[in-house]
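Here you get one chain, nothing else, as structure tokens; it is the form predicted alone.
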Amino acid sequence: MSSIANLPAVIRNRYHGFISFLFLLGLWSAASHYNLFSREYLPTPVAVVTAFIRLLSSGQLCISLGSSLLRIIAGFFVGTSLGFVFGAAMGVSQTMEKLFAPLFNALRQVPVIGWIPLIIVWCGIAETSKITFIAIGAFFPILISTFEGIRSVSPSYVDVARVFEYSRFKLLSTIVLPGALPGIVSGIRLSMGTSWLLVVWAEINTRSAAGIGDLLTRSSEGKKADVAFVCIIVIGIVACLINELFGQLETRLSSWRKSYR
């Protein structure tokens, strides 16, 4: 009963941020209704919805979005896998930290976009270059979060495990990695968000056979503002869904860790 009574408050706390979106939609509708801007540059909300339905029914939107997601999966997997391996190695071994930390600290100061000329020289402008670009962007967040997550595990837990003569593998699998998991998930969240932004940037600037960024570029070249609006809205929605999904997972894991302290 109390849960039902608190439902309006939960809805307000959860979704009050949509008020700003509704306000923006109202301004957009008013500007379109009174023709404050040319329809060529600011299409009406109805025109954008119509373009969305047209792109969805033709399959073009699904193909473009699917192509972008496949690139993200490939680049994200490569980048996070390498980042986790090196982050875990530096976290559990001071020798590995001394060996690799100066190198990675220097490399991560280079903006991801700064790698583009070198990536093009190495990989051209085909799919490999986009996947490599995404992998570099996903590498450093998971590297840092894994390293810091492992180092944040309480030494008392490790001492207790050593008293019970845990093997190194059992220590890592039952104490260190579970304790570092919330931090690792936080890094995954940052890596995934970065990967989504980078795949759109790569598709816009290196042109692809398909992709949401490529669809956005072609819409601007063809002066199809309604299609451009659809692409921008879809990009924003996917980014929000990624952030929300991993944010919920991070919150659950953080609550689990705190409940056992």
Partner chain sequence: MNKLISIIMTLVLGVVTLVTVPAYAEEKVVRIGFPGATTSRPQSGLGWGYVQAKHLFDEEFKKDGWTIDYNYIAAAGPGVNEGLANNSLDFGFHGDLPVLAARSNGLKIKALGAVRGGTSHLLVPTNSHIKTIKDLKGKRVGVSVGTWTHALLLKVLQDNGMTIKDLKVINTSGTAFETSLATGDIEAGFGSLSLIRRGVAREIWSTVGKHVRYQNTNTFVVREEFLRKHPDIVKRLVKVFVKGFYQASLNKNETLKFNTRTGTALADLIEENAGQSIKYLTSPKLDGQVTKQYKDSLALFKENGLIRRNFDPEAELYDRSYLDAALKELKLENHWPDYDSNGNPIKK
Given for the second form:
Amino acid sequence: MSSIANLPAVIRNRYHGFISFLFLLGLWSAASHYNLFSREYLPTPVAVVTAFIRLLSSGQLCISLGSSLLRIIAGFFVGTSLGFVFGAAMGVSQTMEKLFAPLFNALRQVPVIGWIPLIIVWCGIAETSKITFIAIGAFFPILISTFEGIRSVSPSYVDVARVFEYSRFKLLSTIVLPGALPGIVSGIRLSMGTSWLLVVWAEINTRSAAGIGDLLTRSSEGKKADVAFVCIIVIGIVACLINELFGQLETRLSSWRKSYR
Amino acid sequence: MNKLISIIMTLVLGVVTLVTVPAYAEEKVVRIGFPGATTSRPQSGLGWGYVQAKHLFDEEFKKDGWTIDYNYIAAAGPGVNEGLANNSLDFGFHGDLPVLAARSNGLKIKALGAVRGGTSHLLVPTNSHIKTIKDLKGKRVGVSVGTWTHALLLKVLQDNGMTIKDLKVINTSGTAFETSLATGDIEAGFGSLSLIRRGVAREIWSTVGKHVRYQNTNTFVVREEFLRKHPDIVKRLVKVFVKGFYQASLNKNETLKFNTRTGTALADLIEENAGQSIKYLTSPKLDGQVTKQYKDSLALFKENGLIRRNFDPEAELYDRSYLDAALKELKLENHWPDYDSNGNPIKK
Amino acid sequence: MKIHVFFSRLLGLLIPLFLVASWHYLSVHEVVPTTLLPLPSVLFDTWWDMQKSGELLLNMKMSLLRVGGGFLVGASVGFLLGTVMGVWKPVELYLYPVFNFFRQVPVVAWIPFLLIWLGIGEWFKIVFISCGAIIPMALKTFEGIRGVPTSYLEVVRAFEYGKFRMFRTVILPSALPSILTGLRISLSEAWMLVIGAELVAAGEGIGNVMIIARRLFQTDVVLVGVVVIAVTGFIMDKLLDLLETRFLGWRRIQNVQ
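Form predicted alone already given; the form predicted together with the partner chain follows:
To see the whole picture, the full complex is given below, headed by that same chain.
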């Protein structure tokens, strides 16, 4: 134990996890080395790395990943901006809340994937349908978090602002929105995470152009387990990155809020 | 506060309108969609293959700035319907089930001509015990739902006194079908000769050499709105289509050769189309053969619950005026005879 | 007061009613083709026909069975995983990082891999749904156990409770709210994934009904499917909500006191 304690903190904190991952890798290598399963089912780690390099050097991986990310950005942008606007309106005004809450609550009950067949009929299988689908998925988390974020702003702050006779705009921009910001950012993180998995769903169900989901489906149709593995790992890493990135943003914003207080 | 909200709402509505109502710029593009080529897709439409290989449409429309946009729809006929419904396609061609299902559900399309020819094989894995169609009872059968092979399965089952309810239908197509056949998830289904050639499957029945009612008879359809807006374009398009089909009808081997571009080997094309005159295969006419097949299909689909509204195709679907005009203009009125429901020429 | 509540409820109906009315108007006047947006009344007829013919019930039964199986397996495994990680520190140290990576890989990414392994049959769907249900359950169980105040544990230690007794009487009840949340998320995840699994590879099931309808160009049936899965999801969530209130009633009373 003492030897572990001497390691730098970065490694020390990840020491056990690192061991587990190594163990998994060992297990995997052994299973494929002794041909426990056919290669078609379980590729060797070396085959996966080779497939990764091959996909990378042919540019296929970059093109797939790039087109998926472009779709996400478009869908995410449409979804979050609409979600933010509606969430803010409902948060600020009780009338708005009463008007829209039942509608959105009803629509929210549809599992996002359930929209796929309908969107295909409405928008076809080209880009529009993929972006619409992602937008729907990104819409709800941000709607709810914006709404709740605004509602969580302490009424006493608002009262104080009223005493100082803040204008509506000033009240919104200096009290309400900053107060709701951490909530909104966590909504953005959720939206982004959802978008990432929805783009894969969209691409699996509407295959018209390149994308990481399309690459994934192709790999399973062609029984290329090595490519499938590469895709799974890449999708996982991107998901982790998104989570990490927006998580950082979230902590930074809430710590700012604390000091602000 | 209310002012702010109303401003926000107006903005949102503005954005929504901008997003949902695409600007209809008058683009000079004709968008044609047809079932996309996948490895196990049965080939269809010999005349069409010729027209496309020769770029006849592109040549005709190049001079006045119209471009032809070919869309290979992987979801086959049903995908073509969706394209026509949501305005991403103007023309399409597909088999009896997709066309009739679309029209029955109210899709505003008109059939301008026929695109004949299309064979398929009822396949089982090479090591399967299934020998006849009757053996399919209770088996998991892969069906590309909504396509002409779905209709074909109904017809074949009907001949054997069975219905689709006697099988376990699994919706699948393309490479997924092939994979599932190999893994045993699917025990039978319609596919192409190439699967037999590659040793993946063996056939227990095929349309080759059978009555014409089993063969794929596509129709070339146009969106009614496009027809209303651009009758002149439709007229010219049909003319090129007829001209191309005429050229294709002159030399069978030549036409088959052009059709290898779809990825089917020449030997396979020759085998699949043996015993059928190229004249029949390239006839664009909506004659007795087409109308009888579609009428029978309609009844069969209604019986099986694939369509819910019966309709008269003569009144709602066929529009022969463009085809007749083109035939007249090209002096080809007598080139193709009308075929009866058995595929025999009707002597005048 | 009652009148006030009534009117505020009415306000909420305003937008949906307006939407349905404009939907009806748009369809009747064919501004939007009925092929894309069937009349609301047609939708109702379609639903009734599907109900009468038993088609809907049969397929719902299939989907619900799959959800049941996948959820049961997934939630139990998730609970066990969360518990061992929560109770034994060494397990947490070694397992949590791996779990933390895998939980971030969207379940959908496993589809091709599972298809290669299990084909498109029933096993694929059950395993796929379980994979999705494990994660929230494990995470929430783990978090719940971690969240047990250390003071509780110290008190219990002073009484020299056995490990199992400690788990049963202190840790589990205290982690229960979080576990129940996990259960709810798990179930809604399972319900979504069954639709997804049926869209990808299906024999029967409500997702399959939608795909078949899509291919036969029956938009009304697709729309009915959307409504049906929404309502079913809602009912399942409400059922778990009831369960939660039942189990956590004591907590609420405690809070009031």
